[in-house]
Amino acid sequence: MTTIQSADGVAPIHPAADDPDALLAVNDLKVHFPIRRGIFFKRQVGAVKAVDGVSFSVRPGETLGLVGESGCGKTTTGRAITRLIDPTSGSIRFEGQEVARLGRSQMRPLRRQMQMIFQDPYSSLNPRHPIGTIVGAPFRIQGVEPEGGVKKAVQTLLERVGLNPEHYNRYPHEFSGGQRQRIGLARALALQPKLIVCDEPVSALDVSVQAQVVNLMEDLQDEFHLAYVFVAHDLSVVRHIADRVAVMYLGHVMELTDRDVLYTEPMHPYTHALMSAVPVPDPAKENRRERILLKGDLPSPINPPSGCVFHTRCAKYREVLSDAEKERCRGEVPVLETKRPGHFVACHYPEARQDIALAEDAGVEGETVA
């Protein structure tokens, strides 16, 4: 197996990250936040395992969707990729270059190639600055002088994302939520990056505005050949924009495969539960679909369950498996491995279920997984 140098020494590349054409390759990424006690001598007594061994790759021009319940580690993964959060261990390779341990000065040139769009379009914009200053900030920080000047470049960007370039001197509070998200998108595009991490960019917007922003993002992706890591709760949005989808639970990737495969033949019990929760706009079909309930609360990432982290809420574990099979789920951590070509599943007893899959016309408003 291919090997790479990680923070902990030489580590094998996970098959999900082993793509020679990858723009971004994330291998065994872990982000643990220490828990400290004491007034003077703050000793570490534990850690919040927000991300605990995530592996995937993203090709140029591709969109990878990250879905899962709140608290599963999606946003932390996105922030670690862009180095807004320092990873505890693991590898993040961008265009073949290891970036997981680069310092701030070393990361600055890479910021031109890796950008992020945040969930709240208002809190991510400085209310004291006009949008011309906000969108033009990347040029000044990186010392880039665009042809025709910064103002002309900013107005061109504003027009490209559907805003009036004459509003250059307006402030963020003078815009609607959808317009503010377009401002954030224009800022991310300023230096023509190759990768944009989108942290639930449409979850705070009305449904009609969501469609406009998502369509704009797809047009910009085609025009600039962008790669997206798209974090979202809404399964319909992910199905519309993503090429591949990774389903996360409690800091782990449970399933990773092409979008069409995931939505027609999901294999992990957690994915089954998410799919069954999506309403179908056809009473006849809805009445025939099984509703899989996840009983209990999400376990604490401070003390995750042994073995498979999902077994405490798994309907298959609870209702179908034998005692010997349950013992394996409790004691052995399932590896995210290839079950079919290009289809990775972290489950001891996966099952492809077409009966739980979402039909093409299931893209109704408000499809959420949490």
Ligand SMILES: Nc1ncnc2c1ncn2[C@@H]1O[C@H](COP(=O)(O)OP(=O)(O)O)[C@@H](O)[C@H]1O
Given for the second form:
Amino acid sequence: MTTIQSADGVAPIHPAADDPDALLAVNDLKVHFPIRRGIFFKRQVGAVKAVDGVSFSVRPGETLGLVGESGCGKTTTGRAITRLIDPTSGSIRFEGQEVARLGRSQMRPLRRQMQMIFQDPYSSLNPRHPIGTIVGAPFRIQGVEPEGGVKKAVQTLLERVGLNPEHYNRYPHEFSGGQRQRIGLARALALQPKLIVCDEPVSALDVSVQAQVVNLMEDLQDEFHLAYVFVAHDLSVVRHIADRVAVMYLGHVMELTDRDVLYTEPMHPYTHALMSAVPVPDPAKENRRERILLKGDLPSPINPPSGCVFHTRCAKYREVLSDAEKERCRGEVPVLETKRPGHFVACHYPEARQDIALAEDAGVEGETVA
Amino acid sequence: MSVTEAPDRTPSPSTHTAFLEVHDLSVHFPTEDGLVKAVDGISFAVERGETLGIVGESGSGKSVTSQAIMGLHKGSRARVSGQILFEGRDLVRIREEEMRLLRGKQIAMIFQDPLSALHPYYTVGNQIVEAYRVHNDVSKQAAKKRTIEMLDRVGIPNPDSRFSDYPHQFSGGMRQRAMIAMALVCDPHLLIADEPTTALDVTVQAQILELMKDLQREFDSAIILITHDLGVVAETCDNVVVMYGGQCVEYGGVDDIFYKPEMPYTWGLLTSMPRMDRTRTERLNPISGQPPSLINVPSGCVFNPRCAYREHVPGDACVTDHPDLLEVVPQHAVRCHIDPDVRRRIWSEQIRPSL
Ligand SMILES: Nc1ncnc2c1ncn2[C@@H]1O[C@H](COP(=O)(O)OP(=O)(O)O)[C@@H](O)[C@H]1O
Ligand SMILES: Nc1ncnc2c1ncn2[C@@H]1O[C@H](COP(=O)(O)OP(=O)(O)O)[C@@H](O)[C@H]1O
Ligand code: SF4
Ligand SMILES: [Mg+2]
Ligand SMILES: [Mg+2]
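Since the structure above is the form predicted alone, I would like to see how the form predicted in complex with the ligand looks, so please show that one next.
Full assembly next; the chain just shown is listed first.
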């Protein structure tokens, strides 16, 4: 491990965040929400450890997928990166500059570079403003006068995202879900950012419209050399769009590697469970698949399990490991380590499995009903 | 109505009536803006022990179909026509009082949002006890025992103590289980599940689907599973209705729908979804445009404004003539003007290799 000058002084930098070419490098990020009690004097009685030591990097033009069950800290991570909330500790470097502890006004110039879009574009679009005003807002807020004027710039943007520029004066409610996501994209693109954090941008869309928006996002990425942090719970969509993927569980990154590696040889038992649960649109494959069912509910991030936070639901722990090995899982926190080049896994007993994602065509031909 | 007087080609065996048969069901809502043809002439059949999937995008009429089977449009402005034959009776025609006896007892329903079925001010246990006692003349004690058995059966840990919890004290997955326990407490023969796992994580979805399959084996119930997820259909269904714009555009066994689909809309659904189980494609292949308005339903084929295969139909039949739902082989019916041989060629030469 190398060391860098972080805001806290000299802190070790995690290999997953250690990339000289990174546009964004997140090192040991923690976001804890305090729980306060008391009538006169609020005192902190605990904390929701929403994000608890997350490290990764994103290169210019790259898409990093962030997947995991709801409540694992994906949104909180995205909001911390874009500084919509304050991190509790850790480092967030954007183009080499530490931004984790910048104040509002210091962040302002950086807002041009980093944007965020949301699952429900409707709730982030002011219903009382026509879309021209909404898409043009970043110019006004940042005091930027685009060439040819705001109106022309907005119309160009609308056209670029596949909307009719003449609809400049229409209101958000006049658009469908897919079109609203396009409006959100147009607004995010206005100031030509280098990074867009996308929080479940296509999760609420029907599959045919979802494909339209995914294709658009890929085109925009190529054209403007955008980097995406793409938060989603749909593993199939993430496989399509991401170059690398981080799998999160209870505030931790459990596995982080290239998309093709993750979907052909996932190593973490949690990734195995998550992937095996995704139903695939092929009845014959569905019939012969092994599904690794997780037992019980997600534990609370207020009081996460000791050792490996996943051990209470881990099939490997439950069914395979010896008592001595189990003790290690309960007692020792597995660090996110390089198990193979570029393949980070936080598990004491990882195992590369090729039978999980079925990402191959093998056997399909023979099984097709003739 | 227009040209829909076509003979009813329901894929139903002529020798016996199925457990549930739906014939040419339509549900139209008169509104200020015009007549909403939410469901327009759909037909299907389900046997006990079988699962029928109804798949389609939002607004295609899936929920309205299930509400019609539950008799929930009775007494509203909705115009319901066609037949819903269930255990010798036509549910379209029976009165609300009769329907009420069936509902919850022979036919039960679960929803996407369990909080729409569970009252926040009553304990989960007492709500299930009440649901049981409406249809069964038993003591509170006996109903409580039965409820705890059901909670246990659907995988709720410590059912004795969870009996007295309120819905908000349950996690999302646990609430879904509690709702399933409530739906199944009277041993219904038909269970309608409207997007039962859409709001859940895939890990919890896998648990719930597994549970539903186990319970189906145990009680030999018929299930109608409404979903927009083709993966869920492939995993759980025996037969499938593909709905678009309120109409059934393709009906068939699950293998036919996934390995030999013939309707361009079904193709579009399959090509637009990214798949985890195939070689990754560089680009997704969406269906262009937006779903239709159900007030101004396109003339001709309801899918024609978005269809990329109209060139295979001579003249402008796609725009002028409403295609019938025609059986191509027994138990596989398609609503499309393209010649069946041409459709099969397009599927095997163009679409299938691109998936
Ligand atoms: N403002 C907040 N105050 C307290 N807890 C929060 C807050 N925001 C999120 N959380 C909690 O943090 C955890 C992670 O949430 P989130 O980042 O939204 O997860 P995800 O996006 O992966 O579903 C959850 O347990 C959530 O309840
Ligand atoms: N009570 C009603 N009055 C008027 N229109 C309705 C009513 N209920 C549903 N609809 C319309 O019927 C169509 C089908 O709805 P629905 O069955 O809920 O679709 P989905 O396939 O998403 O379940 C939608 O356009 C919806 O707006
Ligand atoms: S009938 Fe015509 S418009 Fe409709 S799906 Fe078939 S080819 Fe397309
Ligand atoms: Mg979230
Ligand atoms: Mg619905």
